[in-house]
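What follows is a single chain, given as structure tokens, in the form predicted on its own.
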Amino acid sequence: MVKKRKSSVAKKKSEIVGSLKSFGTKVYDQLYSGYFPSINMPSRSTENINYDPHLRQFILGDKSVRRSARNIRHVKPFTQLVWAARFSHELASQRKTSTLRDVYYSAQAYEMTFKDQQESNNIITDLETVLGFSREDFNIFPEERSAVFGDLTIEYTVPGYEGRKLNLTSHPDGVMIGPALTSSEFVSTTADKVIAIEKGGLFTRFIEENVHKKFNAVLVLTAGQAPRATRHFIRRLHKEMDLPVHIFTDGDPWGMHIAMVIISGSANAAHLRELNTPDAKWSGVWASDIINYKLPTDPLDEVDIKRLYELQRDPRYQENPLWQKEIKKFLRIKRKAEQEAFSRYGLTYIVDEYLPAKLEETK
């Protein structure tokens, strides 16, 4: 069955440009009326970050902060914020892209200096908080490192490629999840699931073993912790194409958290929506798998164990008994295993035996 769906990418881009323009108009009107310009924004302090069990993600509370040009300490960050909005409007309206690093250097052309890139990044995050859109919506991206492979046909919307279609089985190494892909329209797919994979080696193995055909899946490489654009891409596959999502990670607390951030987001992005996929399934490697499959392991170190106790207290890990059960098993066996550990049974064992069993168990 071929699923067809067109998203509302163009409509959202219009909303983003309009939001940036409204921000600039508000500042201009305050200046024109003889007032020091100011802006109120939700506070991103830790005490204002709460977990919402209905949305199944962290959100910001009711506390807000005011940034005003009347306050001498606010003049620089306020000016930086206005410049960031102006630069983002230029990118969005002209349909150009930039990296976080490029934003930092571009500011110097306008004599808008940042002491370092972290300060520049923080101002971009402030802009996200003010407007409720992500930096990727403003066409500002980190360096790409994720990829996708499978029977999904997309239609580009970027200048020079508008209307051009591409099937994501077109390159044997997968297609990079960059600005052109994340802004594309989803046209059709015959897949009935998404398999998100933490590590590049297994992603390549899955392509070689035709997992996309054998299991009718779109394969997504997260390359460790999935970048926000990749998390949004996975959410779109789930929402727009109605594809269930399965996440495969290493069997350790860091792999668990890679899966959880895809499912329930992160505290750092509490000011944003539409980055998480609450119904996605963590499909291994579990501590139970380490025991059941007698996998080669390494001992958990002190940092791993400390992290497990942190996860145990995290509200995201308390909604589904599976997480608590597996955390307790990790703490009991004090061992961890990589996805590649299944190769002790042969190169194709993970595809022939483990994968079908886990997809059935977590469907």
The other form holds:
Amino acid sequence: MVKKRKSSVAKKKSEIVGSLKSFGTKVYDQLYSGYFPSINMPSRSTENINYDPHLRQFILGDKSVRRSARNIRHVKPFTQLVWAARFSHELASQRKTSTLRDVYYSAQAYEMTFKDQQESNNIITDLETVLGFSREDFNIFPEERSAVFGDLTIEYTVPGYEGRKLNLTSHPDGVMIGPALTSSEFVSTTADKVIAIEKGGLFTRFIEENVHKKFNAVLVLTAGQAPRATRHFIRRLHKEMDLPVHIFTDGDPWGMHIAMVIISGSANAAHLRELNTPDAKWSGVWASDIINYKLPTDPLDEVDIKRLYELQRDPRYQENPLWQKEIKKFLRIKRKAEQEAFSRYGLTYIVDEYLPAKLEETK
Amino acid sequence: MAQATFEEISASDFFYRNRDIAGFTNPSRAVFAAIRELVENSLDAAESLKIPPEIYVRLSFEGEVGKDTQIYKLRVGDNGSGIQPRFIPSAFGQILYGSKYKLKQMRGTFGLGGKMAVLYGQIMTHQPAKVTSSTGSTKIYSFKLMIDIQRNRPIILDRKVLVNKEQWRGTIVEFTLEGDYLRAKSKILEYFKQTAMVNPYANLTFVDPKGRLYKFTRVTTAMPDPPKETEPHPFGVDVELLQRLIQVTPYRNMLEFLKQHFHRVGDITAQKFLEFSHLSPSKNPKRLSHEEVVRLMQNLKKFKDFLPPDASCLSPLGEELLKAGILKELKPEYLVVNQRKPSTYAGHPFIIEMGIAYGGEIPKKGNFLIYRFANKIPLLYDEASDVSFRVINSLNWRRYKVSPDMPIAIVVHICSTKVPYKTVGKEFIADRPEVRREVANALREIGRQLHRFLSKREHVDREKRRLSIFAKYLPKIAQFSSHLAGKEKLPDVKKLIKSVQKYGEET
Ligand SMILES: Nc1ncnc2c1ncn2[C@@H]1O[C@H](COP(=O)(O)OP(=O)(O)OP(=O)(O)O)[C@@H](O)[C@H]1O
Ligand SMILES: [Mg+2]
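Now show the form predicted in complex with its partner chain, given that the preceding structure was the form predicted on its own.
To see the whole picture, the full complex is given below, headed by that same chain.
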């Protein structure tokens, strides 16, 4: 069966350009009437970050901060913010993309030199907070990239490729989830699920082993902690194409949290929506799997244990009893295992035995 | 065991043997000391008439002696008082002969300096000195002199009388000496610069052996009043001085004796003192026994009701001239000076004048630059032994928001009829509690003012920085937001920038 979907990308683009313009207009109008321009935006301080069990992600509370150009300490960041909006507006209207690093350097052309990369990243986060869009929506991307493989046909919207289609099985290494892919429309797919994988080695093995065919899946490589663009991409696969999402990570607190951020988002992105996929499932490797499959293990070290206790208290981990159960098991066995550990039963064991079992278990 | 043999030596012989103590230690020190002694004599001679000094110094190369030593001819000319011809030979040919033993502030004190220079030159080069002088009369006298070291007497080799057509007045001293100018150069130039600083009414010209001309030009013709000669203050006398006074006095009773020979002793004070020391006012001073003289001296020191010495015998620069001199030579951004009221140590009056200069052309050294002066003479050696160095370095500068790595110069000037030098070399001031206290008070006063200046400037700077931030960013906000809003016309931010300004406006 082939699923088809209607454009979400074009609509969003025009929303973004509109919101940048209206932000600029607001500032302009204040200046024009002889006032120091100011804006209010939700505070991103830790006291104002709350977990919303309904949305199943972190959100910002009611506390807001005021940035005013009247304030000597604010006037520079305020200017940087307006500049960032102007820069994003230019990117959006010229349909170009850039990286956080570009932002840092571009500012210098306007005598808006940022102290360091961190300062410029913060301003971009401010812009996200003010407008409620993520930086990828403004065509600003981080350097890190992940990949996708599977029977999904997309249609590019980037200049020079408009209307061109691509099937994501066309390259055996997978297709990089970069600006062009993120901004493309989903046209059709025969897949009925998404399998997200933490590590590149296993991603390649899955392609070689035809997992996409055998299990009718779109494979996504998160390459460690999934970048925001990838998280948004997974969410779109789920929402627009109706695909359930399964996440496979290493069997340790860090892998567990990679899955969690895809599911429930991160505190850093509490000012943003639509980056998480609350219905996605962590399918393994669980502490229970370590026991049941008798996997070769390493002992948990001190930071692992500390991290487990942190996660145990984290509101995101209260949602589903699975998490607490697995955390307790990890703490009890005091061992961890990598995905590659299945190789002890032969290279195809993971595909032939483990995967189908877990997909069934976490349906 | 051999018998000890005794002999007597003259003053000139003594200083010939011990020229180190007068500063003629080595060829480099010697050129410096020679120039310095003669320039100071010239300054004294001009100031005694309240005439702005015009001093010309030329050091010219005469020949090579060794690797580091050359023979130079030194010539120093001035427009000072001149010397009457009958005094010229002794003034330059007899050690411990001078006109400045009086109780008033002068640069010269010992009757030694000029002669040491001449003596040194004579020892090293065996050449006579030439002194030409006129007091402005119709004649100019010119002497060729040498010093008879054993007898401490001048030897006149030649004496000329010239007609003074131009009514010239002044003195020119010329002689040859051994020295190391290359080594001495920086000290000599520093000496001129600092001399110019405390003598802003003087024109100083120096031509060095390479023919380079250094000119320090006056910025004013105003001069401090010359000092008046005074009687000794009772606190300052010793038995020797008392005996001498008793010998020469024409007065036949103690009351008059005290009133006439002592500084600030009037009728009432004299009577009270005599009562205090159980002496009859009518007693003839010449009849005092040795024991009585000793007791008199002790009582003079014990008696509490003598008035403190007045300062008419002093000739400080004054705040205006000190300012002018420092501004001229240091070109600071900010300067404050302070003159303390006259004070005394051991019966000797003194005045401390101080200045603190900040920024401008003053370099940052990581340490305060200290300029020390005594009776308008720069003190260039042994800074660390000087009382003002200690006072400056023991002050808690943090209280004044001042730190040694700021570009700061401190100028200390002590004027006294008897500068408390620690050595004959006139290099540094001894640590007398009275002097220390006055230096500290002056320093605190100028420190406070510098503090005020620095805080105010910091405030103004902060305001300026504040303003410049708004002035930098508001137009950018206008520009970027106009672009975003798609407007052609930029909003005018001048008013907004102005509105920030009025908060911090400073006069
Ligand atoms: N340029 C001059 N013009 C007028 N008089 C001078 C000049 N140079 C020296 N004299 C006279 O010669 C005297 C001796 O000078 P000299 O330098 O030897 O001793 P001083 O200046 O009295 O004391 P000091 O040893 O402290 O220098 C002076 O007291 C002064 O009367
Ligand atoms: Mg002298």
